[in-house]
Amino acid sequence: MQQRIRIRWTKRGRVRYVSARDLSSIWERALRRADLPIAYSEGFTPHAKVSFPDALPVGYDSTGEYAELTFAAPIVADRDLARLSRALPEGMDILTYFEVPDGAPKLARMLRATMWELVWPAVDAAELTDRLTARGRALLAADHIEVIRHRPDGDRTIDVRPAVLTLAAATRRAAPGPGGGEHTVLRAVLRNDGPTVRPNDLLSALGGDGGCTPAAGAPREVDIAAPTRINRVAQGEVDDGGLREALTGEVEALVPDVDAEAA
């Protein structure tokens, strides 16, 4: 009896530049080396049943990554899953997992939303968070928010208004020692169905350095820096306080802990 799992995964640092072609077969190895039973399509072709529903663009980090996994016969999920999750590579970790019921609905389906994180440095952390408060505030009231992404095949122009489903921009102060002080953090829950906005056409749309050109509606100066970091947080449900994150139905809240240490 086939046995359906679906986790929670992370992708940090050096793995973050791996491309999603690859991850099939990084997870394939994994599996083979955790010895775990998973099964196998049908055809000339024949590959792991790992599904992954939204690729991660290269270079952003990751504690919001999930997949299905089909076993061809029942694991021990707690046991089994933390050695598997062992054999991945550094950044790569299983953080929370559940077990599909029969009728459940397609894991695409309970990804309806994305929370991402811009991290800025401590340069200027309260002036900076408060540009992007004020600028966060005119996009939320807005009709329209354009900006023009620029690609090999020709320019397209993006409207982001309608994929942002609630932001805001806090200073958080970060851990003592080297790269400590204030840092100031934008989260920023995005719709997943509709025309593709990624954090840097959100950026852009507030006058940031996201490598859009600005359009109607969007500040015309580009005065805010590029994040050092930009982290895709958790997937699940919009919630009055940041969003429900899927598999656990915890809410991950959209102004963070101050107190919290930023990576």
Contents of the next structure:
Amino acid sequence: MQQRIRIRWTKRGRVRYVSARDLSSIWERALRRADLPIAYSEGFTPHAKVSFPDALPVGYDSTGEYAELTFAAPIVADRDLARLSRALPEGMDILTYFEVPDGAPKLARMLRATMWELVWPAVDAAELTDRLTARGRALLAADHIEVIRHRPDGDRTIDVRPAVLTLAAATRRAAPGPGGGEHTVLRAVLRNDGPTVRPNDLLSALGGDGGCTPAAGAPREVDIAAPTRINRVAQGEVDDGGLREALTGEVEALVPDVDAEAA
Amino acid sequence: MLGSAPPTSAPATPARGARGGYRRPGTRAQLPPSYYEALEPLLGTVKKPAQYVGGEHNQQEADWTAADSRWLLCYPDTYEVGQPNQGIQILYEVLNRRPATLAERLYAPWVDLEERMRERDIPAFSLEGHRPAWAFDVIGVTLPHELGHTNLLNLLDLGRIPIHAAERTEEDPIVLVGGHAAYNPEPLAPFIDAAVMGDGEEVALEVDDVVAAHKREREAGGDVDRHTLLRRLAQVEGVYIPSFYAPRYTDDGRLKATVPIEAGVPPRVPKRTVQDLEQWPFPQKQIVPMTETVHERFSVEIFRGCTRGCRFCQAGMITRPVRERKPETIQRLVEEGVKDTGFGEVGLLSLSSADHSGIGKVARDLADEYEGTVTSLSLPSTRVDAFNVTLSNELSRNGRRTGLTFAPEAGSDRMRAVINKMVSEQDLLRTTEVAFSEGWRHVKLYFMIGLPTEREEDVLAIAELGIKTYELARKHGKGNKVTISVGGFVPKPHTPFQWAAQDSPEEIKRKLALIRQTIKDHRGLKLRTNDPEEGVIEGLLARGDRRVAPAVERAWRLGARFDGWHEMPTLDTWRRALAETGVDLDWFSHRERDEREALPWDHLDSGLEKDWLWEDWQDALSEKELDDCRWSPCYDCGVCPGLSIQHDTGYDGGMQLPVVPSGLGGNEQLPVTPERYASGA
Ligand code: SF4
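Next block, the form predicted in complex with the partner chain, ref. the form predicted alone:
Complete assembly follows, chain above in first position.
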């Protein structure tokens, strides 16, 4: 009588510095603290059956993490997952869940695209938003935009363009005070299937400081600073208006609510 | 570049002279800044950033202004190594349980973060509130060994605290050290205000009372200063104030004595002994790390102290006598702790956990409790007998019988008589045979070389014992493995070997080469060694006197940090520091001391009579063994008189083993029936 549940969860605040390899023990201990009947793998070193579709780079925020939990016995999902959410470290919260019916497609197949959000500090907002908008249009109009990614094991040229489904820049006004003022926000929906393209690769393809060297089609000069925050907003399918979230079907708008409070 | 963040600066550290306000008790205190905002932009650029953010389950975050006294508990190594330390977690819990006391934690930032902190003027900060170290009242440092000394200086400096105690004023914290290496704090004497001898639970609270009362008195306008506070601390039993004592030397440079130079302080500072562990069932609310550490488990100290009398073992000598926790308390602590923390592993800790008089019942009950779950149990044991195998079988019910560890410590029967590790080769081989026949696949054997009186044949005996064990292993399975782990011996204070000469690293290397040469044809027999150079600094700091302190400072200034880490080879830096400060390594480490010579820790009383230690040293030299006083008559080492206890063992009226010892070896030497108590004192 196993029960499979898919959840969307957050990784914000201090826990954004927790690495992907430490996540499984954090979840396993939280499940034990919440006293939930998680299933374990067979073998001499059993592991809790919690699977994560992919790793979020250390230091990124996320409101769009997902996991599939397999329980050895049925749970009362809303009550028990609320308890699990409380047992998780601060900054990790379960936002929504979905009981997996038999024959449902694999979780990874429901997460074909990711909406990323890049937020800059409250300087140069108008000009920066304009520049990103213009460069974004040019990128969408191009067939290929290449950047060279540098890694200890060697350089690799990546074509960013095929991964970009849609993007838009906007200026968001946050209440005055620390972190307040006008910020540029870039939202982009990137493909999860195909070669991995991360927000910093995209940023480099737009002439931003994403750590890659521009190549064919990318602006030669790096004239946009690295953002202060990168957030994985949600995952699902691309939609005309932005991204259709995998578990709820709700659409996350490409142009963010420009009067939102600062995060 | 568009969108560049305006340069932010870390909150400024107030000048000395302007820090007093932050230290005031209660609501009158100014709030020190949090450095989290300043730290955050750096975290993306350093290794393992999660170690710096805090926020773990069971972290205690208290309001600065709700506390009259504020402690920063410090482990002078990385979070990864220091976080599991039980000493810190005990004090963290007992101090934070007090309504008007706050305790936070500090670990050493790795060199990558340190560099950036210095560039940006970010001081050493606490993990909970990211508050600067200088704002706390007490920096409570645990020194489990000597290789954190340079890190301690570095943390003080990073924390904007003058590294020299003499330069500190009323508005600087009290730097207080404890732990095993604090039994000879002389190489740190100029840098610390106080050292605490022995068990920390009670004395930490007494120190807290003195500090809080002192602050309240000052607040009320009392004419009290730092010197008054130190004098009051010196009245707390077990607290040693190095600046109140001075060493006297003979003309040839030997130590004559270390004597009080302040009226009213004790000529010898006694260690503290918690007599009833049942009153201190801590730590219960153990911190659950969010990033990898060396031990991730819920740990319960099942007893404290050890009287096996291994002559090399400082921990065994200085923690006497044996005090056990009741089996039912252990059971309760484990069950509650596993629920509270979610840890999947339980450690039953002590110096030799298989020696708890009720361990059979404890192991059986816990194994029953967690049968069929994924919770695993482990305990460190130094026993080399069949009981150890039986116990390990019990504890591994849930898992695979992979590695089993034994610590014969020396290769030959003669050498084991010298170190008082009472097991014969015959028993040892029988025990490993039992282990392999019961399905264990990998046996690890721990040894030391460089022991007093060691001859070439003793060294070769390690290799030969390894080979014999390996042959037994192969008999029971082609895939079975044996590893021999060999480390260089470092003589430690308050042990019978405190007079011994330490082997030079060259000598250790030569001996290791002998072992390597002898086993080279046995491919499945593995040898693990430590870097022989690592023992050099440890040995010097273990038995050095105050004249070594300038070398510690010099080595730190030359860049020595993380002296115990392979990644940080600091020996050359140290050699330069020794040369520049005129410290003679040979004289401190590689010379045998004689009976008349005063030792730098003679004024620090671990309870052991120096006469008894000398006698035991002489017994060692004549290869005479000494029984454990738990099951043979007291031999007056000096520890017990004055305590209201004898050995506090046998809650169950003796051993009630869940499983009969296999009778295949080992237990002729170690009675495992209630008679062992009857036959004892
Ligand atoms: S005083 Fe006697 S009983 Fe106590 S630890 Fe020493 S030898 Fe053992």
